[in-house]
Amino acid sequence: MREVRLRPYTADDAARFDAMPQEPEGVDFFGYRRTNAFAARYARDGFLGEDHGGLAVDVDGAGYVGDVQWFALHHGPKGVARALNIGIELLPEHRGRGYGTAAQRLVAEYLFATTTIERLEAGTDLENVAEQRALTKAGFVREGVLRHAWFRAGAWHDQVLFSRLRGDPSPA
């Protein structure tokens, strides 16, 4: 497999994502996202903030193939039991090649190396077996199903929740 790297997001990356056709999983509750959402966020904070962040996914020979992002969660009193939820979006033509697995492993390693966070979380649609497999290969452990946890494409969907703890063994 080609080498997968994470790098800081650029304005060109944001523009590329804004130009992508909107897929059902990329829209909000009302069924749309602003056409300049990524460019606006990049202009605001470069995709790096206190409780959120994002990095571009680059692959040797292919260049930019998508991004990984994270945001803070608070289980219990704010600031006491903090976790980060990670997500990934790859351009459709680059899916199914193992890049997502590698990128999710890399973002977990990056977050454990650069923060004091103990817990990372990730979720995916119950029907997205490929993403469940990628998370497992990236060292995440399936915790359970959250019933009707998100609204997408006009219907409620179950979500599978995964986690990876700082002390968990690194994936092979």
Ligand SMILES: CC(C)(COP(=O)(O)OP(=O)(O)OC[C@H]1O[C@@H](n2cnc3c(N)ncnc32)[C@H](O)[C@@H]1OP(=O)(O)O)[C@@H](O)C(=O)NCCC(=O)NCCS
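These figures come from a predicted structure and were not determined experimentally. Numbering follows the first chain given and starts at 1. Throughout, rigid core stands for the largest set of C-alpha atoms superposing within 1.5 Å between the two forms. First, how it differs from the form predicted together with the named molecule.
- For Val160, the Cα coordinates differ by under 2 angstroms between the two forms after the core has been superposed.
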Given for the second form:
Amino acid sequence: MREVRLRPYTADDAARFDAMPQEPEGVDFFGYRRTNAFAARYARDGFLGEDHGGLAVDVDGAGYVGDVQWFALHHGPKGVARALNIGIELLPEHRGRGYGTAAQRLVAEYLFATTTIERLEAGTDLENVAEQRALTKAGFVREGVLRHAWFRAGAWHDQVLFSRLRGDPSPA
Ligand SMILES: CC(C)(COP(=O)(O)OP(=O)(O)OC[C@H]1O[C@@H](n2cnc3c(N)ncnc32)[C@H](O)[C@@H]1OP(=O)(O)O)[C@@H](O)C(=O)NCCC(=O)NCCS
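Compare with the form predicted on its own: the form predicted together with the named molecule:
Next comes the full complex, this chain leading.
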């Protein structure tokens, strides 16, 4: 497989994302976004804020293939029970080639190396078999189902929750 890397976003990435057409299918998924949303976020913190971050996924010979992101959440008192929830989206033409598995391994390694976080989480639709397989292969453990945990495309969807703890075995 080609080498997969994570890298910080650039101002050019942000301008390119803002210029992308917003298709009706995208609206079906989560809704329209502001047309300067990426430039504004890039100007604020380069997409690497304390409680919310993201990196571009690059593949040798193919360039930019998608994104990984994370945000902080708390299962108890703030400052005591903080976790990071990760997400990923690859461009459709780059799916099914192992890049999603590799990128989620890399983002876990990156977050464990650069923060003191103990627990990473990831949630996905119950029907999203590819993401569940990719997370498992990236060292995440399935915890259970959150019923009607998120709203998209006009309906509530069940979400499967996965986690990876700092001390969990690294995937082979
Ligand atoms: C989900 C996603 C990140 C997975 O990454 P990927 O690079 O496409 O997946 P990989 O090539 O690493 O494959 C991971 C596993 O899923 C399987 N898989 C891939 N596409 C599949 C599909 N459409 N249906 C079922 N299984 C699939 C692979 O066979 C592999 O399992 P295996 O090792 O047992 O054969 C990617 O497809 C994507 O970005 N999808 C759209 C956004 C999304 O669903 N994000 C997830 C969080 S909401």
